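Consider the single chain below, provided in structure tokens and representing the form predicted alone.
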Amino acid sequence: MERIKTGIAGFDELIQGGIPEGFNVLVAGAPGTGKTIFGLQYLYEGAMEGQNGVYVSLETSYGAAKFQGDQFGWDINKLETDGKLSVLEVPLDKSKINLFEMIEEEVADIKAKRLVFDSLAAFAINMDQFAIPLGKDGDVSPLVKKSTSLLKDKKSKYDVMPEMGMDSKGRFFYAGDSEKRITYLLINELAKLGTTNLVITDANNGDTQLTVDGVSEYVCDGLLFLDILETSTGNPRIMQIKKMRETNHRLDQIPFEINSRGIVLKPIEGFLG
């Protein structure tokens, strides 16, 4: 299996040298945590050993990425320059906004092999802004056939589901208003971009459900869970791999520590969390 290395320090060595090659790999925490860093560190290290990459970004606009890389050294006005990284912000003062024709052109352009979708959390906010796509004709399953051929049929004295549409291209559409579905819809799609992807969201402060939408940790790859401890003797950051298809990997709370290289994994053994 081909595995991609994040270069994170200290990290590879956990998952049998990377990530899956393809995978979907949630990263998800409380604000502060350092997930952004992470995914921009990915991106990175990626173009520095010649695989670009594309930030997508629904939260942190170009110019906070760009001053978030500058204190670890990270050029991000280069490496766009260079086309190793392109940074998308995403409008959101649009509606019915096509965000995988978007994301499939950018990656196209600069032939990304790494991708960071950040965050679902702001797109599960504002997912009434977008058109999520389901195929094209011959690329769909029977049911949506079937109920596009209602659509297409304007005497039909059946309604169209309510959860599809169909634009003039022939493209089918996801038009509900299911949060959870909508997230499945996302995760798939992302899925089939043939990039190695970080999906960064927000952890639930409930104990029902790891992240506020409590369906990607079970359809992503791969969860990464960030957090700060409080501890007598400090508040340590700690990184948890709690899921990583097809990887033998470990389940404790791994110290990390983010200094002027980014993040960095401490030894666990010496860890008194």
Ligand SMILES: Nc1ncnc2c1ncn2[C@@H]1O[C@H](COP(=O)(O)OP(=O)(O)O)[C@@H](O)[C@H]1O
Contents of the next structure:
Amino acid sequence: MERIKTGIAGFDELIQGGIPEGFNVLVAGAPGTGKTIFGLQYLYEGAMEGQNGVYVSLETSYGAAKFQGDQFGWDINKLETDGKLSVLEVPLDKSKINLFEMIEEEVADIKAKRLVFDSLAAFAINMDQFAIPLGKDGDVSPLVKKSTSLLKDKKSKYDVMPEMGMDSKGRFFYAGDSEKRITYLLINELAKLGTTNLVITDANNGDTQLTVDGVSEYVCDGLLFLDILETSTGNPRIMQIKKMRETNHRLDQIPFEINSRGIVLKPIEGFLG
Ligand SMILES: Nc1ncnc2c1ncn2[C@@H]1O[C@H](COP(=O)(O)OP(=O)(O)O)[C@@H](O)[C@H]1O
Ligand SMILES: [Mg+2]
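Hand over the structure of the form predicted in complex with the ligand; the form predicted alone is what we had up.
All chains and molecules follow, beginning with the one already shown.
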């Protein structure tokens, strides 16, 4: 199995050298815990290794991402000019955006190996702006097909699926599904790209589910949790690898810091050497 080195100092050693290729890894945490920095660093380090990346931005503007990167010496403008990085700033003031086609095209354009989706939480909040695929013709359920044809004939008296449609690639769309299902569909679509993805999302404060949507943590191949501990002494930033399929990893809280190089994990005796 190929593993994709994140390049984040001290992190790859914790996951047997890197993230298994093609995985969707969820990066969850409260605001300010370092999720966006983690994502940008992953893309910068990839570009340095000859692995192009796409940053899908629903939360951070291009300018904000650039300034954030500048602090750590990651020249996002130059990476873009060199065709190593593509920042996809998703317009949230337009409706029925076919986000999936946008992402697919961007990934194909620069032959991306890495992708960062920032964030699932922003996607869920703006869900009604997007056209959501239900699957290609052939793998949609008979019920959905039936509903679509009924809508086409305008014979249905039950207006249950008002925005059904089909895109140029034969995928069915429906705006108005539950947040859980759409999160599930989004992660499924990202998994089909062949890229190794970091999917950023907000953490939940309750203890019954970790993420705000409550479903992405089950669907993803890996789950990385970032947090700031409330202690009176010491470094309060920690990360926890809660899940990484096909990987032997530790489960405890690993301290890290954000310094002039970005995210740096602190050596732990007997583990990082
Ligand atoms: N140059 C820097 N040096 C140290 N810490 C920084 C620097 N820049 C940002 N940070 C820290 O990173 C936080 C923002 O990280 P970010 O990845 O944007 O968080 P998130 O995406 O999880 O909301 C800031 O609140 C600050 O604590
Ligand atoms: Mg962020």
